[in-house]
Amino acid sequence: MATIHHGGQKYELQPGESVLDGLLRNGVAAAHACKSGSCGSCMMRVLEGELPSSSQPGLKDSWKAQGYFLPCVCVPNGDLTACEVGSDARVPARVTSVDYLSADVLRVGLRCEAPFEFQAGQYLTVISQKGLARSYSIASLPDESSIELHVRLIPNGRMSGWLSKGSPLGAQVQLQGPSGECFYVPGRSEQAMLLVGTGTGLAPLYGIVREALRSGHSGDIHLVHGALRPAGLYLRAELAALAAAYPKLSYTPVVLNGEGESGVVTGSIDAVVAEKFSSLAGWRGFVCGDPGIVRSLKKKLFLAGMPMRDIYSDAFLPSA
């Protein structure tokens, strides 16, 4: 039975139990969100002991070399001594703005107090002063004055509730990351691109589209954003104006339940994409949003001829 040494205390893990579950079971207030190894919000650093190879999924090579790991997927074979991450993995920032993009989506602005390098479309983890951690995709470009996040309001959501009702302007948070491979890479500028997202899956795609246009991408760019109802299609005016300014860019809003509103396609987004883009050989794709929709879309893009190596995706997982 493995023992975890953390914060000057030791905790015995049950057979097959992860480090995170063991700490939480013993009342340790460890930061976490998805508990599935996707968001990175629970990251810790090992000081002594051997990590199983499966405990560092998606982490940067530099972090792996320093012993960082994800305790939510770490089921150790022996004793470990672990601590919280250091300042080399987190950057202080302040909340500078909060406004509504729709009835259930907030736009949150953050200003970093130290350099924070990222690619448009990657995601980061926001950690409040009380240790609450949630991961969000970055909608802004690297050289803009603040980092823009799109936060969906979740009933009884602790982080979204704090941001919407807790008067957080000026509050200090910690940023961890960035993470994710869903970002625009210059090169092959003539390659057609398809970007599909549901809900706040638009956030990374909004950054990727603008980065591609700024980089002089000459191939066609197709952006498809889906929501349950027309009210969920936020940033419509901005995206329509962007498409009008760049002939290579097309924007298609899709709703699952609609009244035939002008300019909006009604139907499931994966079916709409399959019908609209039947041949995708040689294209590049970006897919973000609900995990089930992301899986379905990746399959449909691949079956339409898009190479799997050219399909980049991030599924948005709720906190556990």
Contents of the next structure:
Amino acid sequence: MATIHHGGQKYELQPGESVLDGLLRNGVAAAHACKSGSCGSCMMRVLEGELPSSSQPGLKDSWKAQGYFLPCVCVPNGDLTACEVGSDARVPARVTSVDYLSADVLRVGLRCEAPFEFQAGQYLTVISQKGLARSYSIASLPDESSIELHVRLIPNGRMSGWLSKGSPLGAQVQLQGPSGECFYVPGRSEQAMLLVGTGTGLAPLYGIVREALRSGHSGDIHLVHGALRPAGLYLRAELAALAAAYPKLSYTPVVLNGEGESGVVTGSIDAVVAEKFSSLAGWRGFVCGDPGIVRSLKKKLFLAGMPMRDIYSDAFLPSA
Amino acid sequence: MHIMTSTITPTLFEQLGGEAAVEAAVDKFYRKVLTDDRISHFFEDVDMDRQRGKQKAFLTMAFGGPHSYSGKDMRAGHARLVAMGLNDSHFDAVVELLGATLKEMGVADDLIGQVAAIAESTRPDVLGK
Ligand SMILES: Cc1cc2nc3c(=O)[nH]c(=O)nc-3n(C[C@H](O)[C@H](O)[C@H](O)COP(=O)(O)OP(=O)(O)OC[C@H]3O[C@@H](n4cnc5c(N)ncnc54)[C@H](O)[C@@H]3O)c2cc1C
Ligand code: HEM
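For comparison with the form predicted on its own, produce the structure of the form predicted in complex with its partner chain.
Starting with the chain above, the whole complex follows.
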């Protein structure tokens, strides 16, 4: 049986248990969010002992070499001594603005206090001073002065509740990441692109579209944003203006419920997309937001001929 | 006269085009699988990105390429599906779709026959017989 040494204490792991689960079971307030080896918010550093190779998925080589690992996917074969990550692996940032994009979507501005490199469309994990970790997609471009996030208010949501009601302005948070492969890769500039997001799934797409336009993407770009009701369609004026300025960009707002709103399509987003885009061989696609819709849309795009390796997606899974 | 006896015959995998052929086949094959009412339900709740990797493993194996699956692995890997009712008719459907995919890619019939034979050899393990 493996023993974990952490913070001067010893914890016995149960057979098959991950280091993170073992620590949480013993009441250690270890930061975590996805619990599946992608968001990086639980990252720790090994001081002694041997890591299974599967415990460092997606980490930079330089981090691997320093013994960083993800305790949520680490089921060790023997004893480990691990510590919290140092300041070199996380970037401190301050909340500099919070405003409403719609009745239930906040725009949160963050100013980093150290360089934080990312690609438009990737996501980061915000870790509050209390150790609460939540992942958010980045809506801003890398050279903009602050990082912009679109945060949906979740009833009784801890992070979204703090951001909306807890006077977060000026507070320091730690940023982990960036993570994810949902971003614009330059090249194949003539390729047609379809971007579909529901709710705050618009956030990464807002970055990706602007990045593609700025990189001189010459193929058509179709952006489809879905919401339950018209009131959920935020950034509508900005997106309509962007589409007016770039003839190759089209913007289609879609709502599930709501009649007669001009310029808005009514229907379920996957049906609307499947009908409007039925032949997608050679296209590139981005799909973000609600996990169930992301899954369904990926399948529809693929069956309409989009190559699987050209479909990029982020499912906004709730924290585990 | 001296006859060269050591002409190197390319393997089936090489004749098909190796890794590149797997890459070219995987999306075509997977689209057929997902839209075939006889078998699509076996693939319903599997993550598509992960599933694509598994389809590539399947194709590499059927194309006679390098792989490290044992018969026991095939048994274990499909046991969940056997419990769902996987039987000979589903197996035949997969072999049929595989052949149709290769045909579309312009692969010669005798090579398709060899691929089908490799797939056939896994039948007892895949079906847990
Ligand atoms: C890769 C990734 C990217 C993400 N990007 C974004 C983003 O750009 N914008 C954004 O707003 N969110 C995004 N999320 C979701 C985000 O990480 C949080 O899960 C979300 O903000 C809820 O956190 P919370 O602390 O406010 O609520 P919590 O305290 O975690 O949840 C409170 C309760 O609400 C439930 N709940 C959580 N989410 C939902 C939901 N969507 N619908 C219904 N019930 C729910 C929980 O199960 C819990 O019972 C992303 C998630 C992932 C994995
Ligand atoms: C024709 C012979 C077949 C071969 C050689 C074969 C081979 C494979 C291989 C190599 C994998 C990947 C295993 C892994 O890495 O986990 C796999 C997975 C899978 N196969 Fe097959 N297979 C065959 C037939 C079938 C049939 C007939 C079906 C169903 C109709 C099927 C459905 C699946 C599914 C759903 C998975 C994914 C399982 C999971 O992720 O749980 N296979 N197969």
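Superpose the two forms; the largest set of C-alphas matching within 1.5 Å is the rigid core. Predicted, not measured: the structure shown is a model, and the values here were computed from it. Positions refer to the first chain, counted from 1.
Rigid core superposed, CA of residue 250 - does it shift 2 Å or more between these two forms?
No, shifts by less than 2 Å.
Given a superposition on the rigid core, I'd like a yes or no on whether residue 227 shifts its C-alpha by 2 Å or more between these two forms.
No, its C-alpha moves less than 2 Å.
For residue 310, does the CA position differ by 2 Å or more between these two forms when the superposition is done on the rigid core?
No; that C-alpha moves by less than 2 Å between these two forms.
Fit the two forms on their core, then tell me the C-alpha shift of residue 62 between these two forms in angstrom.
So the C-alpha of residue 62 has moved 4.2 Å between these two forms.
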